[in-house]
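Given as structure tokens, the chain that follows is alone and in the form predicted alone.
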Amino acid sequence: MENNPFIEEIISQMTVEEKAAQMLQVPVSVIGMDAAREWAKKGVGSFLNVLGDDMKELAEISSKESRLKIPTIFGIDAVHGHCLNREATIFPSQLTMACTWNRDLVEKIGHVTATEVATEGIQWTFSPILCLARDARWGRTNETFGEDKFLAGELGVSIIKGYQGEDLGDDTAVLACAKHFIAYGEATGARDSYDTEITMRKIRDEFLPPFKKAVDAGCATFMTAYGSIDGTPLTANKKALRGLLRDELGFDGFLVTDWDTVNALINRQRVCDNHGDASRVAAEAGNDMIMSTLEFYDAVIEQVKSGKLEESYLDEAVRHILTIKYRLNLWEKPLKQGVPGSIGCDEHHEVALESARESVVLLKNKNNILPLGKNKDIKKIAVIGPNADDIRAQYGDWTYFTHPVPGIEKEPQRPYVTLLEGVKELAQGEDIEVVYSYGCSVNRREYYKGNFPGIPEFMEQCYADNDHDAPFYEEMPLISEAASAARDADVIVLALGDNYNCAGEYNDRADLNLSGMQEALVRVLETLHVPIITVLISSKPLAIPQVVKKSDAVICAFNGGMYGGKAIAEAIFGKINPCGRLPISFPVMTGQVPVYYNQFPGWHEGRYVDCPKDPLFAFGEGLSYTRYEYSDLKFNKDTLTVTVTVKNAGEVKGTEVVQVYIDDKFSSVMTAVKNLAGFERVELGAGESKTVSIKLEEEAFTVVLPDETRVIEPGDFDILVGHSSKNEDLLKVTVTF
């Protein structure tokens, strides 16, 4: 970090009181606008959740009425989109833009999330996510671009750049906060915010790849993870914090520890008894900013006094935010400018369409019964299930409805589309009759509370091996309600998967299965033997292969954001041809778990001896309504460049996303049996061939060693390149290092 010679001065006439309040972020979500302006007189460093008339206040408490009138940073989660503002923009969930594959457009969400966060004022936003989600039962998997440290890192790239631009000073630029350091989404058991038990080796090959191209790529700043490395907390890890992160990959931004982590060395983690030893133990590990542990502010100022914490640890912390905010101009504009009329213009949501567009994976196509429309003889079509028409469903986590900020109602507010107004507008322009019907509720304790006629003695039946549990009995009615609008239908469809309750923070799963009545709905209505067309709208990879087999097609849509029924229709309807591809693999059943691509060999039988070994859906997969197909594959040793080519052999027009993996045949330490390497899209007319080249970087080669040192290993490596991580979708050339 360079030395500046303002920034010197400033900390030179600090108070260690004034160090400590500047390493301080307080949320004012919690304390309230009373304390919040104590805590501004004092020169806080950071106030979290917090927005108009009140965060104005507090800018201009901080900037004119503390001693040294340092400005503060505003900080919100804007995860996909300023989501937090009901009235923003909101995009797809992260790992629902990770279906895009699509470089571009992910830094072109960042920008617009950007410009109607500074709108707001605001200059930080905690995102992106670089944690890998290779077991889906984490709660937080929907926040991640997916399993893949290749795919994680590129499109963590272009969102970082999306959201900081060319210079931070400039009115749409706000900071991005590259998150959680480190292998956070490895914790044992997929329990979140628990021990990951994995060695350092491990996450310098699998885990610390996206986050060197965060700090390379310029991310201001870092947040450390909740949880710990063999038995350490990332909090307390000087080995990760400044060994890795600072000293190593040469981060030059500041560190923000996650929620109240500090107080979770005492109270959760158990390796400190008191607050002087946790505030302590996190400044000397490196952590420049704490959030939300208000008490680490006289915790650590008496550390300094009595001589137990060297004041230099406070000096270089605030150095660190000091220089970012420098970097921001906060001197001269305390809060940013943004675009006046910008948050939620028709513009922003043209990319929030475009991105629920391109997200959507079509997984299966049986007898193509897709697209829909007048040539396929359709009459009537019914739309159930519990997320055709949920909102909060399809917008997932992190939104007004689940991170409510003080002045911001939690009602839906429009402009959105759900998947059932966006039928029933494409089916009108084809004289289509559609009717809907509720089905069942994701959880069991979200019993309908109307009247229906009763239950069907052909109901009965085809549940007669079931638990007749209570909730089954009160959600019977709704099933057939739901059946008997499916009766006379040309075709379902049937929107299933979860909500909001079933993700996020606080919410791993055990079972990946459907919950709720979700799975005896779908029993039910294939007795009618009318087609299914199932749309998956959860935050996550579930376990469904009893639904794929039952279902005529399968579409994925994750959480598109406020467009999200509107792509979804337009793809069932032919109006786009979906161009989606899997960033994470579906498990057959929970107990396969983990099931990501990139496995390392070794497995007795390859295989458990009651579930196969290959994945539901695996990485990188998603069809299309056409076909395509490679050949005159080759690979350039000396530019590392693979070139292929393409052709549409179909009858409409695609885009094609090209993948490059490679297998490293014998090494000293073992490695995947693949590796993802390098991907491109590509747009095609029907007929039409191009000739794709992609340049590979030299890291794709490399193994870590046992003493932690990356190198290329002589020997063979096979070239893959095609449709997906699976191998029959794949051609192959071998080149020797």
Ligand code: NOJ
Second form
Amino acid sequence: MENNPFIEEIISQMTVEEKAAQMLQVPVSVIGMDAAREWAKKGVGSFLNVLGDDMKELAEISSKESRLKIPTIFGIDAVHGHCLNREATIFPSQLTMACTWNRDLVEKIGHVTATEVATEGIQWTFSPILCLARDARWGRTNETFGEDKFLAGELGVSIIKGYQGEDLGDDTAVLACAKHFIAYGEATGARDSYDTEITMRKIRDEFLPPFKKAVDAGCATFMTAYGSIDGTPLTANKKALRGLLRDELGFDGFLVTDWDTVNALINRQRVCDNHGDASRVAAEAGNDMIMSTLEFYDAVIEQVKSGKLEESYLDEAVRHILTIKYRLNLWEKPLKQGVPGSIGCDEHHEVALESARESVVLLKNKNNILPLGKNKDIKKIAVIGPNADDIRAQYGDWTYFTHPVPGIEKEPQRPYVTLLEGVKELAQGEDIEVVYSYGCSVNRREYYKGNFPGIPEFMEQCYADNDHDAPFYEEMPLISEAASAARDADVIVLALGDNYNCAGEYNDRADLNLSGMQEALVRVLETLHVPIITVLISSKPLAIPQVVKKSDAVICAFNGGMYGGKAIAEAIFGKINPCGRLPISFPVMTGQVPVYYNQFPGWHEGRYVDCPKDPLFAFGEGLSYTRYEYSDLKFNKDTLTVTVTVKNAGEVKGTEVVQVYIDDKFSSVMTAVKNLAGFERVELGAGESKTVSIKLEEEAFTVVLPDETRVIEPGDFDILVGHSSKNEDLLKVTVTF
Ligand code: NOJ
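Here we have the form predicted alone; I need the corresponding form predicted together with the named molecule.
Every chain and every other molecule in the complex is listed next, the one we just looked at coming first.
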């Protein structure tokens, strides 16, 4: 790329100190405003975690009082809506929006989020996560688009387009940030930020594709991962950052480290024993902006002045940062304008509702118990369960509802609709009585602390001393209350799952079973012989085979955002026809993970002696109130286009997600049993048929060789097309290249 004379002129005037400051991103929530003002005067490149008047003041100081008046930039984790603002529109979490398999809708979500973030003045969101969640124990599973590289890449591009719009200088455009580069989700044992025992060949094959698409889509910033690859921390990984991202993929934006990762080189990963070395290593590896490690400033200046680090590294990083600032038009408008009055406006709420509706995944519907309604002769519904009326569980990650004080969480502002509220609203129209009972807690301790301040201390101690027995006795009254409420109901709507305490950084799980007494609650309710509709409101797939067995219907709603409860209720009452599909597989039990669909074939069927081979629910699965028939599958080798006829063979209109997988029959290195290579959504009226065409990318037919090159090897490929990743759902045609 040609150098910009405006930027070059600024760089030529910058001192080493000013360059070091430009490379720094300062966490206002940690250091406070007094210190932040001083950094602004030094010309710091960016701040994170600051909103409102404080942000405006820092913007003013940077662009008016710093020596070169270089505008600063503000970053925030607006990852499913501008979710750290109490008034903003909250969308389904990233995993939940992936259930829509809807590129246009995800782009719309990105655009609405960007508009609200920009209306606050902020120019940068740290989103999307393009890491894959192939082991659901990982705490950040909910923040991903699921387990598949193709789906993650497609939806990643959509949301990036939505955030960045046509031109970064537009009032409603904000910078996207593809994170965390790379293979962060592969940490050993799904322990967040741990070492990743994989090779660069594997990285290119499995984890690079969504990031490559992000570069090609013009994603302006990337974030380095916390973890390490085969012993080399990503922050220090020249091969990954410079070699792969910059030189090979041609990334031309700027690269920010993750939180305090330069310090982590010393105090956690122990590859450097002082700040000078750590700062030099980070700069040489290709990081342009350093998040939160304030020690970087003095250390990097010293490195340059003592001749240990060439100043050209700083010039290069600053050039990357200033070029993006220039494209944002910051010298003209140091803060974004957005659209005044748009934060949480009705039009944005409509998009949140549409997203929640499209992300509902129906997984079981025995004897078509759903949808409920007058014709089913339902007079009384018992809504039971810890997540039926818990807005925080429904909202999910990064929605702390206040800012910038970490650890202080408040209830969000209305409007939002929980499942209980949604069911009540629709039941009223059908003249159905609704009763509610909490049932048991997800995280028992928190529940008691908040709700029963009188609970004696010794009970707390009892819990601490005896994890297994105490909760049972303590929660029995709640469970029996729920059973009484449900006894004479015609149907139970049972909302189970996890909550935000079981998700996110520091919250990996060793056990994917339902927490607390939720399984016991199901066992007790089962004895009532009242049909059970289980709704999973959770951050991730849970291992719930017994719950599925005992339930007549199962809906997976994950974290549906502000209208999640309304959308689920609409699905239950048939006001919408569910069309969500799983972006991630459900394990039968924790020990079965990894259970992602596109594994390599083994010799012994991948079986455990004490667990079935197949997942509880597979990638791509999802039912509806109609059924679809596939026929006439063809593949055109010249145009790489699949055509197939899909018929809605039921009585209500619906939307099918047509999925295309490829199985490379023989190749010189092993390949997955199948890989998603394309998908399209098709709306079909009752009885209607349509021919769907899906053009595949050439890359779908390639393999990555041991020398890390990607090639097409001649041979046979099965093209599998149908309703889900399960073989029984797929038609097949074989093509030879
Ligand atoms: C750490 C997280 O890993 C990253 O995803 C986030 O964007 C930054 N902190 C900033 O909050």
